[in-house]
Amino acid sequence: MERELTGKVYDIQGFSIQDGPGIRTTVFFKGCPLCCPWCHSPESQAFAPQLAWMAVRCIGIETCGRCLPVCPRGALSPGDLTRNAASGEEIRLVRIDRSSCDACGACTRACYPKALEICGTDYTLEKLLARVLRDRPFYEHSGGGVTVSGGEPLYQPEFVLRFLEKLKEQGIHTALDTTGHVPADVVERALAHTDLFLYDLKQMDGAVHRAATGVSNERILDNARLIAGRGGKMQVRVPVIPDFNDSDAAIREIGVFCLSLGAAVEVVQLLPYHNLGVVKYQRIENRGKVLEAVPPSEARMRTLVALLEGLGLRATLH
């Protein structure tokens, strides 16, 4: 018997205005091809489900506890003191052993001040359809849709297309937030069901951006120019990071690129870094390198707009 095909998720936001036109319904993919230091939602880039532990919602062990006996792995055990952030009581915290937790949910499930939960769940096609469809009447007042976005979607390239396909034949515009970084078979398969590629540029020079990411730019590069040559629309998005591509020169080199694409990019959009993620760095004990560095000023940002604008781009801040 064949298995259902399905697809894992971590998030999924009604009401959004910054994923493409409209009101829309945003699904993040868990699992992405790229390490990049300044992710604000690091528990994306791992294909496998994880444990995420918020210290400021646990309550203590003394106070509940409840996590304890139900772990089957025993990957919780009492941890280190500290003082709660409203009352000021000494409590016991939780501690896990990421070793031999193979994040089941047993704990998420008694866990009440919910301090505990796991990004990751999976979704079979008419279980996500279903949700989407309830915000229907959204897309069709504000002229939005479904934006599905990670990670990288298209790191689970079945599911995804299938969705999108879904979704078109239910008259839902749709738009794909893409690294680009996937193979340009799959870039093919999804210009068919998608209406927008919300697509992420980062850095021009191929050294810089394999030594920040892990990968190479290559692909990404040539995705755009294969999306561009085959009608497909583009709103650019590029994160604004310090020591990165926050040069006047780096941004130049970026617009230059989207110029070459035509009519196809209907905008560049900037977006300036923030710092936000880290915490949820901490809170999944992701090892990996992590930027911490100060945010470009709303002044320096809108420079750069004018600076894209001056190359005859439509640009704006994000």
Given for the second form:
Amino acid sequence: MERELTGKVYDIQGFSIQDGPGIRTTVFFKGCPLCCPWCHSPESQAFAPQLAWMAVRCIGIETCGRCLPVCPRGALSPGDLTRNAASGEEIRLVRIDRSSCDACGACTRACYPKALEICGTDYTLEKLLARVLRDRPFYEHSGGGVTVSGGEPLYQPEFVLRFLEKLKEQGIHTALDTTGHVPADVVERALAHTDLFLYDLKQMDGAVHRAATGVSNERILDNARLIAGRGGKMQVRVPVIPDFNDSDAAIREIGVFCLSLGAAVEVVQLLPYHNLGVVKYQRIENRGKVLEAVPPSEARMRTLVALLEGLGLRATLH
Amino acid sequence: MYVLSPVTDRVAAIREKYRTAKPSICTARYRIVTNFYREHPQLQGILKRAKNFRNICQKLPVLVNPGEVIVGWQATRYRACALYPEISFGWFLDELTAGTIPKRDTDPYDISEEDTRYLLETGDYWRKECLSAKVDEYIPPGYFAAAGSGVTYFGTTGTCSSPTGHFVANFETALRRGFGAIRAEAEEKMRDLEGRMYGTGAERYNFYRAVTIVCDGMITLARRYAEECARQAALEMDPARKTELLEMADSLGWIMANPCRSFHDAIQCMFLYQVGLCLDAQQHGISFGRVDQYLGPFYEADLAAGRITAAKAQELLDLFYLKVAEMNKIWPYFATLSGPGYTSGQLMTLGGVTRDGRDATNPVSYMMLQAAGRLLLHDPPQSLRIHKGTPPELWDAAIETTRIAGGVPTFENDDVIIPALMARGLPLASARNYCLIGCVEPQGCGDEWACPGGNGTESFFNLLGAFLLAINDGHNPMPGPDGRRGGRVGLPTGYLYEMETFDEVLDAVKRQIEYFVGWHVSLVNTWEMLASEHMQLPLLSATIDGCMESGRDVMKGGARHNSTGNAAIAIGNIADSLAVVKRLVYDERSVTARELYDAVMADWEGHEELHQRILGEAPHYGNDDPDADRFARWATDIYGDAINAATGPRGRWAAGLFPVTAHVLFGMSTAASPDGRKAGTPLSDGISPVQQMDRAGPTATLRSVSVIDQKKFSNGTLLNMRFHPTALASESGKGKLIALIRTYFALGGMEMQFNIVGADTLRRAQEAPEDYRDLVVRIAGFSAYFVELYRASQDDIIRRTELHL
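Output the form predicted in complex with the partner chain next; the form predicted on its own has already been displayed.
Time for the whole complex; same chain goes first.
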């Protein structure tokens, strides 16, 4: 028998209100072809499950320590002493040897305080649909729906396209948060089931784009044109990253491109860089590059919003 | 977009005075009442109460403070409270003797040495004379075995430490007819009965006689205030204030005896009647009802006739609110723990539908929110009735107000409350005209005597307490009234480790709940038997629909509609405890009943692994997990059905699910429980999930709490949610909060209230209270200044899960 189709999800967030109209439930799919150093969800980058470690939840191996003996690869050992924020007591945390860990999850099942968790769960279509449909009354009263996000959700195209299709069969408003860095035929297929694209544009200069994210922007721009040409609706999202695209010129170029897409672009949302991602990098001890920079000031952000408005676009600070 | 306009200088000055004046105790009422009672042992029942009230109206000093336009007061000093020795006084004398009253960690009151001496010299008279002492004498002996159960509040003495209260008068009648007309009607009824007092005629005659006396009292009080305003006007040098004082004298000389003529008359009449009710009955959750419905027509008529401006009317309303905020009442220390922050629960209702089902919003609805938002007062609390036709502008104003003024207003669902009230016997028009009493208790406005606060006591029912007795063969692991631990106070239902199936556990819990509902009802009904002899309420009965027709006081069942309210707490804890026991012990069999029992009885000491496992792995109510949510439904059904089937002298009982802060107070005396809760820590709040166990976000929480059949709880349900202020920073955030409320209401939710404040801000306020003097937070059905709360209550608010939009 053929193996049932599953999608790898790293989070489902109810009452999500920043990802499209109304009250939404956002499903975050794991895996992304880009590796932006400012990514605020580093756990979304790898497709494979990862062991996440939240030190603040650990109650210490003195009182617990259940994780240590259950690891089949011996990847866990006693680690640093630290002061527990809640009790004020000195406790010893665990240390994870990432080179030995294969994210089997044995330790997470032993960890009651949920300091250790596996990031990345397989969902069947049926199970995921059942979960998001539970929030249906909230969609109906708020003009909301389901947002599919990531990672890059379209890197699991078979599952995600089927999921979007099923949602539309149920009459649910769908939003697709995408990097745009996917094959054109996938975008074309997604168009039929997507009411709104939350479309990321980062940089118009292809070389600069490649240097930072690991991929060029050609495909991204082509897909944006494709969506616009087919009557798709977009909210363009621009992360404003220090020394990458925070100049007037870089933002203006993005604005000019958005203008060329015509009525498809409902709004351009500027998202200021923030460093909340840093703590998440620590959780999975991602050894990749992490940007630690000073977030742009609110005044600077307002200037950039005004710049886009000056071009005749609707722009907001997100 | 909704905007607040600035207050006038006069209002700002009075508000500042209000925030800086420390509440104190005034003995004026006490002295008048003590002398009256000592001099009139021959008087009993309703006539004694009526004459006592009139005597207060004749003798209590009148107080018109600088700048006030709306007047009336219960004491001789600004922000001082009166004493009510005829209700309950032993607790007061004990606290006075201990010298703790000015130094308590919550709601302290100053008291002069001379007053202290006088009270200690004369107070013993009341130890036997007060209603509470009488009730104590009548406790059924069988209850002594059940006292200290941790399920009901009652001990073996001082069982009535809180008063008659939790009601709303019929203000429409007071404003539109006046006490002159009511007095005339009562006299006519007396004439009809004279010489013809067959059957219950003598009792009815006596009731009407009492009504004429209290009407005289009310009219007298107004006239004395009129005289004081005229006296001050004669001395006043400022011509503007002089004119104002003369206008006040004119209004006070007219109202009460006659129907109100203007917006000013109506507000003054409403407030002075309220002061009268408090002077008579002891202030305690005495609510105002549908203020916008009473005042709206007066305002619109004045405006049309050019007699008032919008700004002037708003200032009058502000001054009225400041008078209400100023009122307070000293409670026993332990009762204060369940209602801290100087709240007097004088709830006001706005919005909703009219008796014929149309949207009831009028300009005063907006003025009420404006007053709450720009004055930043902890009192009066306000409830906004929501229905399908609530105007978007009113939604907008309400959301903005709740953001600024910690939790004011609460949101109440007409679609659930109206049918719930009809199920308890109100006809459609009356149910549509409901208002909220005290905290969240729905009641017919002016035609029902519903005793939603349980008629004279802190009427809370601790479901977790019943659960713990059920698994412990009826023994309470916590110390009883005699200080002994482990006494048998409940039914001998066996120990958890003796129960072979989960159904046996459910059966034991059900039996304990029903057993204590039976005792709770018995004690409150006993209280009512005595209170209806000694503490009738003729001043209230004069306006409540039904009493004048029937010739009976509300306490004797004279109101058109009747019920008795109750409220259960610890819904989250009992749901989680049942879910844990079922999953771990009977389904998975991963823990033996004995292990779990031992861990709970040891307060988890030495059982940390099991404790962590339960907190982390077991199902918890509030996460849209049917394995836990079904037990919230099950336990509330058992409780609700038992209460709703109970009857009192005047009719049926009505169940509710709200805690005020009784969940903190009861938590202190509740042992550890299988949900992972430690002994002495707060119970869950209202119908909310256990603190920090709601991990799946607000939509999941709302679906979970909707599992409870809320229509069954016509005495009110309460759901607190706390959002970080960033949640409401944008217009779209506000729209989404509105959609959230609407969805919850469509799912069957009855009531919802918010704190829009970050934990970071609350912690800073704990560190530097002087910088956060005006930070208002939601407690339950009322709000308080955060810095005035005691620490455990502050911590409980911080522990409520914070949501980001």
